[in-house]
Each structure stands twice: as C-alpha cells, then as structure tokens.
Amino acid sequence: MEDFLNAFVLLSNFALVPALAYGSQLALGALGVTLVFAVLRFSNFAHGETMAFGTMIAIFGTWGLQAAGVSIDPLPTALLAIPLAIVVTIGWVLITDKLVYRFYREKKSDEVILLIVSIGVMFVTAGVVRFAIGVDDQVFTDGERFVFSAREFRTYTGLREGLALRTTQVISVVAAVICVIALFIFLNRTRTGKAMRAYADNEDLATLSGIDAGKVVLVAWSLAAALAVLAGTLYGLDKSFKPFVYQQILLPIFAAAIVGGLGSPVGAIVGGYIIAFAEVLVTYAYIRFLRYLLPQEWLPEGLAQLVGTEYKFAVSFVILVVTLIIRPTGIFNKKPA
C-alpha cells in the first residue's frame, strides 16, 4: 500500500498537478479563442501575442509596484498588476479592431481573409513586445514560492516522496474556477451576455431585434483581452516570462478551442484540460512510478518515456488532427464551426 501511495504521490507531484495548473491556464486562452469566433466569426491567430502583451503589461506594472515598495506576500505582486495590463491590453485590441478588423468586417469579408488580417496582427503586436521588453526570459514571481514543499509534505505523511504544491499553481486553479462562473454568469443572467449569445447564433436576426451589434464586437473583445492577460500572467507566473514561447502556445490553445468545439465556452474548458494532460502524461518519464509498482525484472530500460518533452507541442497536433478527422465539430458542438 505505502508503494502505491509513493507512486501516486509522484505523480502527481510531477504529473497531475502541473497538468491541472497548465490546463487551467490553457482554459483561459481557448475561452479568448472561442468568444472571437463565436461573436466576430474567424479564429484570431494573434490571440497568442495578446497574451504576451497582456502579461508585459503585468511586468511592469509589478516592477513598478516592487519599486515602490508595495506587496502582497506571500502572494505574487503581479496579482496587483493584473487590472492595469487589462486595461491597457483592452485598449490595445479595441485599437487594432477600429483600425484593422472594423474595415473587413464592414466590407463582409470572409473569414480567411480576417483569419491572415490576425496573422499580421499577430507579428505586429510581437514585434511592439520584442521591442518594449527584450526577448530575455523574464522572472517576476515574488511572494512565498510554495504553499508547502516536497520536504514538509514527507514530513507529514512519512511517505518517500514528497508533494511540492507552488502558489502559482494554486492561484492558476483558482482563477480559472472564478473567471468561469463569472463568464458563465455574465454570459446567463446578464442582458449584454444574452444579446451575446444572441449575436453569436445569428448576427442578422440578433441585429433586427435591437441588439446593438458594435456593443457586443466591444464586450467580446474587451473579454477576450481580459482572459488573454489572465492566462498569459498565470502562465508567466507559473513557469517564466518568455516573449516567444506566447506564439508556440496558441497550438495548444486553438488545439483545446477546436477539440471542445470551437465556439462552445464548455468545449473550450474541457479542452484546455483534455490537450494539458496529454502532453504532460505522453511526455512524462515513467521509470520512477513503474519501480513502486512493477518487480525488478518487469521494468523496461531507459525512461519508459511515450514522446520526448521536446515534442510536447507535437502532441496538441496529433489531438488536433484526429478531432479534425474523427469530429470536426468538437465535442460540445453540434452545428458546423
């Protein structure tokens, strides 16, 4: 019994904990993902860098913060920060829609044709982030680091291996529950929320009855910048700051919009947990669980590895591809995307 605790222990120190903290974050990014296509009709490539835009502003809101001497510890001090980056980032999508978005959405444009508008935003906005904080990776976590350490925990339970729970991940859990209610309220009680959901299951008929089509391209965007600084912080806070690792995450992040059922805010939860624990369990290495579990001369050589970490990514891919083929709506979607 004390072997299969150790077992479970390790992974989930090493497993599923991580996965629930990285699924969490990966929710919040395909929530952005799917209020864009379901209100404005095309998937925004550029959602990626709205993110690293949204947690620069975080950064130097919370250095800032630090110089002046103010804190929350043992939380982080970019939780303070986190309504500047979403105003500022608001302001910086509602630009790039008047801008840009507006003058193709006003000519009907197709959607392929504003899905490569967000690619060209998408490069601009990396370019202002490039520019305005370097392309070093960058460390702002302050605050107590662990709510406990693997030591405390072996401690306490007496077991072999220990369970280090870090702050980042709890907050990442944690505001991923808030922001969903908050959504799910928002978009179910609310009058704005409804004429939402009305403009996204059919903008003409949404527009005859009064609902005021500007307002709602204003809230959905204003959403989904907030989402993106969310997700994009939590992300930063949880592992570091890494300008170019933002354009590598929108796999993943459209992976778990489309495997969900890209559209559907459910899909896009489920999702975000569905592409996090595949790539952390294909890639984790095995060996050290298998011992607790198997007799010496059933253990496999080497790491009892499924993929390399180095493919993580590939992983979201294949996800993707097969949903593709097996179910090209996802799986909360019943209509065509």
The other form holds:
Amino acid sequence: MEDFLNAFVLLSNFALVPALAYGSQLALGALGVTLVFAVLRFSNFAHGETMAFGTMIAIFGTWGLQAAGVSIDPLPTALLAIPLAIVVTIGWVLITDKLVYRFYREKKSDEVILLIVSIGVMFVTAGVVRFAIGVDDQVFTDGERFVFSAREFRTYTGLREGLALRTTQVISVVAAVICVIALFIFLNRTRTGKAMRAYADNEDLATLSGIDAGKVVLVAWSLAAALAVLAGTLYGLDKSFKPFVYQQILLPIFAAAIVGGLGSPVGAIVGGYIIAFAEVLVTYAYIRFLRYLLPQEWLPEGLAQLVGTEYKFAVSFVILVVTLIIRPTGIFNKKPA
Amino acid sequence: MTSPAAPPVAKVSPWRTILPFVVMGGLVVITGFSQSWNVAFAILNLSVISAIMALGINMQWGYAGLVNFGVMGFTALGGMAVILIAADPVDDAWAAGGAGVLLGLLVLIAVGACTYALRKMLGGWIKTAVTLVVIGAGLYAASTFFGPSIDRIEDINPAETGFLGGLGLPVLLSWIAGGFLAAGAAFVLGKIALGLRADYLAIATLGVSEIVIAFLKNEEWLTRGVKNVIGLPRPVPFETEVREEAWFEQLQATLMMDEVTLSSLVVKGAYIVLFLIVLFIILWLAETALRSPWGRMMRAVRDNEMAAEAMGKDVKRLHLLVFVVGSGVIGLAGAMLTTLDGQFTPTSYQPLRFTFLVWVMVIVGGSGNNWGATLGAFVVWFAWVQAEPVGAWTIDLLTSFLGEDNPVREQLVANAAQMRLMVMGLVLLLVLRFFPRGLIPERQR
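The structure above corresponds to the form predicted alone; please give the structure of the form predicted together with its partner chain next.
Complete assembly follows, chain above in first position.
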C-alpha cells in the first residue's frame, strides 16, 4: 500500500501537478485563440506574441513595484502588475485591429489573407517585445516559492517520496478556474456575451437583429488580449520569460484549440488539459514510478520513457493531426469546419 | 483553396520587371563601395538562396494557394542532406552500429510497405485497427535495432565524431539529394495534411517544421545534434588555395586589393555564380511550367477549386504535386545554404528567419509572379541585413539626449538589431494593404 502511495506521489510531483498547471496556462491561451476565431473568423498567428507582449508589460510593472518597495508576499508581485498589463495589451491589440485587421474585415477578405496579415502583426509585436526587453531569459517570480516543499511533505506524511507544490502552480490553476467561470457567466448570462455568441453563430443574422458588430469585435479582442496576458504571465511565473519560447508555445495552443474545436470555449479548456497531460505523460520517465509497483525482475531496462522530452512538440502535433483526420471539427464542435 | 491577395493585372510592362532589378543591383553596388564588397557579396549569396526558397513558396502559394509555414523544416532537411551525402564516413561508427541502423531502417521501410499494402486490401474499422497494430509492432521492432546501435555510434569519439558521417560524395550531389529529401517529407506530410482547410494546413506545416528541428537537434548519431557538423566539403577551392594561383596574382595586381580580401571575394563570387546557375534553371523551369497548359490549369484550380473539380481536374493530385515540388525546391536551397556555411547548425533554424521571412519575400515581391518572388527575396534580404546598422544608428541618434551611460539607452541600443523584425512586419502590412499585388504583379496569361 505504501509503495502504491509513494508511486502516486512521485507521479504527481513530477507529472500530474506540473501538467495541471501547464494545462491551465494552455487553456487560457487557447481560449483567446478560439474567441478570435469564433468572432473574427481567422486563426491568429500573432497570439503567442500578444502573450509575450502582455508578459513583458507585467514584468516591467513588477520591476517598478519592486523598486517602489511594494510587495504582496507570499504572492508574487507580478500579480499586482497584471491589471496594468491587461490594460496596455488591450490597447495594443485594439490599435492593431483599428490600423490593420479592420480594413480586411470590412472588405470581407478571405481568412487566409487575414492569417498572413496576422503574420505581419506577429513580426511587429515580436520586434517591439525583443526591442524593449531583449531576447534573454527573465525570471520575475518572487514571494514564497512553495506552498509546501518536498521535505515538508515527507516529514508530514512519512512517505519516502516528496510532493512539492509551487505557489505559481496553485496560482495558475486557481486563476484559470476563476477566469473560466467568469468567462462563462459573461458569455451565457450577460447581454454582451449573448450578443457575442449570436454574432459568432451567424454574423448576418446577428447584425440584422440590431447587434452592434463593432462592439462585439471590440469585446472579443479585449477578452482575447486579457486572456493572453494571463496565460503569458502565469506561464512566465511558473517557468520563465523568453520571447523565443512564447513564439514556440503557439503550436500547443493551436493544438489545444483545434482538438477542442476551434470556436468552442469549452473545447479550448478541455483541449488545453488534453495537450498538457499528453505532453507531460508521454515524455515522463516512468522507471522510478514502476520500481514501486513492479517486482524487480519485471522492470524494463532504461528510463521507461516513451518519447524524449525534446519531442514534446511532436506529441501535441500528433494529437492535432489525429484529431484533424478523425474529427476535423474537434471534440466540442458540431458545425462542420 | 484561395487565390492570392489580389487578382492578376492584364498587362505588365517589361520595364516593371527589369527596372526594380536594376535599382536593386545599384543598391548592392552602393553597399560595395560604401560598406565593403565582402558585405555586398555576402548579401548577394544569401539573396540568391532566399530567392530559390521564395520560388518554392511562390509555387505553393502563388500558383496553388497552399499555405506552407514549414519552410524552416524543409530548409533544415536539405541541410541534413549535405551531411549525409558529403561528410566523410566515420568507419568506426559504421562498424559499431551501421548494421543495426540499416536493419532498423529496413524494418521501417517494410512497415511502411506492409501498411500501404494492407490498407489497399482491407476496409472499414479493420483497416484502422490493423494499421495501428502494424505500425506499433514495427516501431517496437525497429527500436530494438536502433537503440543499442545508436548508443554505440554516439560513444565513438563523441568530441569529434559520435555520428555515422556521410557517404563522402561530391557536395554538389547533396543539393539534389536535399531537394529529394524535402520532397519526400512533403509527400508524406501532403498525403496527411493537404485535404485540410488553409489555416489547419498552415498550423500542421508549422508543427512539422518544429518537429524536424527537434529531430535534427537530438538525433546525434545522424547529425551530431547541437554539437554541429563543421568542416563540410566545399564545391569551390579554399581562399588559401586561390591565393596560390597565377591568375590570382595578376588579378591582384590589376585591382590593387589586398590578398585576403580579394581571395575571399573570389570564393564568394564563385558561390554566387554556382547559386545563380541553379536560380536560373529553376526560374526557367517554373516560368515554362506556368506558361504551359499545366500552368493554366493550376491557376484555374487556385481561382475556383470547385469549378476546376467539376471540369474533371484532379485537384487533390495537383495540390500534392505542387506541394512536393515546391518543398523540394526549398530543400535544394537549404542544402545550398549549408554548403555555403560549410557547417550544419540545427540551433540556427528559427521560424521567424526561415519561414516567415521567406513569406514576406513572396508577398512583397508579388505572389504568383516568379520574377516578383525573386526580386522580393533580394529586396527583403537586403533590408534585413541593412536594417541592423541603420536601426542601431537611428536608435543611437534618437536616444542621444538621454546621455552616454543611461541604462534605458544602453538597453535599447543593445537590442537595436531587433528593429528589423518591426521593419519586416511593417513592410509586410503596408504591402498587403496598399500594394496587395506586390512589387511585380502577377500577369494575366
């Protein structure tokens, strides 16, 4: 029995808990992609850079607050900077909409053109971010590192394996839950939210019924920007901020949104956790886990790792391709894509 | 799928094509005089390689409306071909693990053939189930051969080799091999992903290119991974060899340049000539294809897929063909790039530089027009290189009021090179908005 508990604690510490936090971050990112897709009808390749932009503002805010001596220990100071980052990022995204996307929306350009346009926005945003903060790694996490550390867990439970719970992991999950609940209340209960869903469902019908298309677009961009800031800042707090990584994270985010069904908020959340757990569980080395559960002579040689950690992109990609072949509309989408 | 940003124009005056190239040539000459000829020649070399990549993308996007965001991956596969073909074989490694690796490859090929045959014979759910079982068993069998051999190969003199090496064949052959390698990868990917919507295809190709890079970074037995392969053979003589030639001394006497600079220019010039030959062959082939009835059919498919299909055109086959050929061209360019560098560095492949910059070239130059894509490559690469000094100078000037050692100023000056990302994005957005046909528009044929 104790072996079983040890095995479970080990798996939780190195795989389940990190995957839960990572999944929450992906889900928030994928929600932004899916909202833009539902309302503006294109795949926004600049979303990763929007996340980087928002995180950058949050980091600047954090530095400012730290310099002013403001602290909310044990929580990281960056949380205080998030509102500012959200406001600035919404501003930036709305500027890009006004200067760039609106023209093509009014012309009813093809979605491929919008996709290529978003590459242009991606370049500009990437330039702004790298110009302002540089390409190097930035660690901006402060406050208490652990809710409880592996050693505390071991002394408390008497198990051989320890389970460390990092503050940033708890914050990620809690923030994701709060955001998702708030988003669903907004989409299902408020007038604006319902208008947005109607617009996403049928643009012409919604406009004919007197829904203000401009307002819907504005709200969709703002929500996407806010979600991007949250996803980016939480990811940066949990790991670290590096512009190049934020560009690469676009792939798992798209995978999450597509697996769940582009345009479906529930799908984006489920997709985020599916991708995160798949990435972590497929690249986890199970040898120590198995040592608790299997008799010595049954143990496999080596690390018992299905795929090297380097191939975590491949995991999200394979899931993506399998979804596209079996059910191209994703799990939670009935409309043919 | 979809047509490029704007419909073709009825007539393009030949000057519209020739003049920008003349201006572009003038800019390079000015660079040569004002900065250095070394810089100018280096710009030309990479411009020609980029032009070939842009032609590949133009085939896919300009002729067929396919969005391929996997340029980086195909480029890197072409680079890998240079190792496989031209690097010297490592005999000890072959003795230690060559047989195992070859057996593993044979198993993989057998699995592929079995899967293909079984899928032809069977139908329904059995087909899927059998496919999965065969692939799973095949991968397991292959890994029993691969695993231990790979470890043995990587253990042999890891500081210098630790990989199988190549075949030791002439490096020019690897350009063709690079093309075929990329085309083969594109065939497999195209079979899976070409039926998808445009944005799904874009994401799928982007994903595959990241996986290719991950593969090249980590499979040390094949590419030495992040330890890089250096000292790849060259198709042109070394600078030191050039300096010993009799004609070189004559040339030096006439031009009155110093030995080191001139020899480096001669070598760079030789590369330019080689690359230009390839560029012109591909341009000629692409133009001929576009002018033929086949090209007309391609445009018909691009502009109205459904109508073309109703007329009995096999749209799927055409898309696959143009995807494979375009990716092959990119692979060829990738092999040329690695040859020029003389080394293979997997970490140097970044999507902004290799995938999206090539897209900017095609859009700026004029999608659907081969001369446009070529010009776009020259213009954009020139801007990409020159944006760095110009950006640094501008930032230095704009922040000079802050004082010499202001930290904000130091930070901005240090990051000034990133200005070029902004410049590229702005150029792309402005061209898309105000000149959606690009510098040289597509002509109605």
